[in-house]
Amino acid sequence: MSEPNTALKKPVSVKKVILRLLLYFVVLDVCIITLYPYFAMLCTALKSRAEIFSPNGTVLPITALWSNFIDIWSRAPMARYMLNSVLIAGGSTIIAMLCGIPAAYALARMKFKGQTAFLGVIIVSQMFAPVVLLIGIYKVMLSMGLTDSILGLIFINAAFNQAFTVWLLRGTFMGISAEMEQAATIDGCTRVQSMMKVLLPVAAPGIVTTLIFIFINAWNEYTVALCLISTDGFKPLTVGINTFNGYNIIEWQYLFAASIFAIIPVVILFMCIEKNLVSGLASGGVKG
C-alpha cells in the first residue's frame, strides 16, 4: 500500500500576498468612487424637500419616501418622455446599423482609391462635438421641417454615431478570416449572401457591442434635443426631467427619482450583453 503524499505545499511569498491585498484595495476604492454618486442620488430621491435643504442633513435619509418614485408620474408625463427616448434611441440605432454594416464591410473587404483618406475623414469627424455644429444642424433641420419632431432627432443621432459604427465594425470584420466568405462563394452564395449568412453571425459580439453603444449615446443625448424640441410631447427623457428644475426652485428629490428611471434601461442592456461586451470591443480593436 502506497504511503499518502505528505509533501507540504509551497508557501506563498509575503510579496504576493501584499500585492494581492493592494490590488483588492485599489479595486474596492475604484468601485466606491464609481458607485457613490449613484448611491447619493438614490438617497436624495428618498428624502423630503425639507430634509434635502436641512443644514443638519446626512447622506442617508431619515425617513425613506418611496412615494417620490410614484409622484413623478403624476407631476410630469414621464411615460411619454420614456417612450420618446426609446423611439429616438431605437430608431437612430437601427438606421446607424443599416448604414454602418455595409460601409464597414466595404472598407474591410474591398480596396478602392482614397480608402485611407476616407478612413481619416471618419476619425476626424469624431472630433467635432454636437454643440460645435449646433447652428448648422438647426438650419438644416429647419429647412427640412424637422426642428420639432422625433424623426429629426432620430436622423441626427444616427448621423453622429455613424462614424463610430463604421470604425468599430470595420475592425470587427477585419478580425474575421475572409476565407470563410470565399468558401461560401464557391458553394454558390453571392457576396451579399455570404455576408449575411457567414460574416454577420460570426461578428455577432462586435455587432451587439456597437449596437449597445449607439443606443446609449442616443439615449443620453441632451444638447441637440434641448435646442430642437419645444413641444412637451416630443421631448426625450433627458430633456423632460427638466420639468423638476424650475425658475425658483429645484425639486431634487423628484429630479433624482426621474434620473434613476432614466438609467434603468441602460443598466438592463449592459446586464444582457455583458458576456459579448469584452469580446466585441476586442474584435473591434483589430488594427487594419
The other form holds:
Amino acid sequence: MSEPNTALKKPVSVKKVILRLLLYFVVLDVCIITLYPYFAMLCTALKSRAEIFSPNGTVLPITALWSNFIDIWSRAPMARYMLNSVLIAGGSTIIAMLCGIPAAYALARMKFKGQTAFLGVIIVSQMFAPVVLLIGIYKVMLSMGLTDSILGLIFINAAFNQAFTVWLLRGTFMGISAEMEQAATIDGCTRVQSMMKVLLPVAAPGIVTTLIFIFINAWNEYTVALCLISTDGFKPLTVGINTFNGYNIIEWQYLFAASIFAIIPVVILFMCIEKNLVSGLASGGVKG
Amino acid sequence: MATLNLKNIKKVYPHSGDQKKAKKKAGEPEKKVNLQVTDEGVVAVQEFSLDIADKEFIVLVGPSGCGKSTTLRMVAGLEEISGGELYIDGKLMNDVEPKNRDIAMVFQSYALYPHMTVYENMAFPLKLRKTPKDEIDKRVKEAAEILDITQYLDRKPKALSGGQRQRVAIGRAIVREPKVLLMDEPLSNLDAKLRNQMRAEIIKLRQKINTTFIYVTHDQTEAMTLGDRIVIMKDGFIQQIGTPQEVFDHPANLFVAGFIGMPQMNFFNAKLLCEGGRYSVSVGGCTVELSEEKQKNLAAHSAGAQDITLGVRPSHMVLAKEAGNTLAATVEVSEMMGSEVHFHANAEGKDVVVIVPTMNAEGEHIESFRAGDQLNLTFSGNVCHVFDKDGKNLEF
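The form predicted together with its partner chain, contrasted with the form predicted on its own above:
Below, the chain from earlier opens the complete complex, with every other chain and molecule after it.
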C-alpha cells in the first residue's frame, strides 16, 4: 500500500484562511463604496421623474425607462456637447504632446544650466488648483479674445496637462537606453531622425499612456469651461449636462443618463491604458 | 578600410555648477578619482596619439575609468573632442557628424532597435543611405550568412539570446561596409562560454571583412587574442602601445606588467647591482645576472645600481631542487588547475604566485606541495623585469 502524498496536499492554516477572508471582505467593501455611486446613477437614469421623487421609492427602478437615454439627445444638444468635448480634449492632447515630447526629450537627454530649477518650476506649476488661477486665466483669455471659444479651452487644457506630460515622458525617455539613439546617429540618422525613428517608436507605450491620460483629464475638465464658456454651442459635455439642472427643476433621470454617456469614453480609454499607466508611471521612478 | 591618425587627443568634461561650488569649499583638490582635474574640468583622456594602419585591429584596454570608451566615442563622434586632431583617411574629422564619418559601432548593450525585426535592424543603415531595395536585401542576407543568423531575420530582438543579439549588432555594423568598425566591450554582457565562442567568431569575421577595427575591452585575454596592437590605458593616459607579445615580454611600466598576464606578475623589492659593467639583480638570498639583451638596454640608459621593483611572471618562476642562490617562499594556498598547480606563497613579505605543471613530459606526476611547505624559487636573468622606484621599466 502506498502512502498518501502529503507533500502535494499541504494543509492550509486557519490563520491564512481568516486573513484571506478578511482581505476579500476589505476588497468587497472598497468595490461597493467605489461602484455604488455609478450603480445608483444607472438606476436613477432608468427611473421616471415620478419614481425618483416617490416616497416609496426603491433603489432599483420598478420599470426600466431606457427611453431616457434616447430622450436626452432631443432635450439638449448632446451631440454638439460631445463634439465640443472631443475637439477640446483631442486638441489639447495634440498640443500638449507636441510641446511635451521635445521638452521631455531635452530634459531626459541634454544637460543645460538651470535644468534642476526648470524641473522644479514645472512641478510647482502643477501644484495650483485651476480655481486659484481662474481670474488670471480669464484675464489672459480676455486679452487674447479667446473667452467663450473652444480654442481657448484647448490652450488652457493643454497648459494644465503640460507639466504632467513632461514629467511622465521624461521618465519614459530616461528609461530608454541613449545608446540606441547613438547607434541610430552612427547608422545615418540626424538627431531629429533618431528621435522620430527610434526613440518615439520604442517609447510608444509611454506616449500612448500619457496621451490617453491627458485626453481623460481634458475630457473631465469642468471648472474653467464653466467660467469661460457662455454660448451653448461651445459648451463641452461636462458643462452641457448642466442643462438638465435647471433653475426650477432638476431632471435627475436625464442628468444621470447624460452623465453615463459622458463617462463611457473615459472608461473605455482607461481600460486601454490601465496596464501601461502603471508601468508608465513606474518607469519614471527607476532608471532602466 | 581606412587609416586613422589620432594626434594629441584630449577630452575634458567641464565642471557642473555643483562641482564648482564643492571645489571652492574643498580648496581645489588637484586629483579626483585618479583623473586630472583642471580649471576646465575633469580630464578623461589626454596626450592620446596613435596612428592606425589600414585593416589593422587595434584594442584599447585598461581598467574602468581609464578613458578607453571615451576615446572610442570621440572617434565615433559621440563625444566632442576637447583638444587634438582626429584624421580618418587623412581627412580631419573633429567636427564631422557621426553619420558622415563612415564608421560603424557595436555597443556593449547591443543597442538594437526593439521595434524592428532582425532584418529591419540590419537594413536600417542602408535604408537611411537610400540604397536600392535589392541591394539592401543582398547585403543583409550576406551579412546574416557570415554571422549565421539567417534563420532569425524575421524575429524581433527580444526573441533572441544575448549571443544572437550581439551577432545582429555586428551584422548591422558590417552590412554597410564601413571604413572603420568600432566595438565597445561587445562581449561583456555574455557569459564566459559564449564570450570565448564570440571571440573566435570576431577573429573569423576579421578575416572575412576588409575594415579597420578599434576594439575596447577591459579583458586582457580579449586584448591579447584579438589585437594586432594593444593600447594599454590608465587614468586617461596611454601607458604602452605594442603587439600582444611586445607588451607581454617588455612591459613599459609596473602598471602594464601587472595588468597584462594572468595570473598577475610577481613583484619584489630588490636591488639592481652593477659590478664591472655587468648588471645583476638581488632579491632575498638570490642574485641573478641579467641576460645580454637586458645588459645592453640598461647600459644604453645608463642605469646605475639602485633599489628597484623586480617583476617575474608566475610561469617564469622555477622551483629549485635545493636551497642556495634561491628565494625562500612558504606555500599558503595551492590551486589545482588540472594541467598545472598555482601555488600562492609568501616570499620576502610579498605574495607570490608560482605555476608548476602537474606532470612532466613523460607523464609522471611532479611532486606537489601543501600549505606551510617551503619552496626554493629561482628565475632566469632574461625573463625578469626591472622597474625603478617610479614604476618605469629601466630598459625603456
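Worth saying up front: this structure is predicted, and the values here are computed from it rather than measured. Rigid core: the largest C-alpha set superposing within 1.5 Å between the two forms. Positions refer to the first chain, counted from 1.
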Can you give me the Cα shift for residue 19 between the two forms? Core-superposed, in angstrom, one decimal please.
3.9
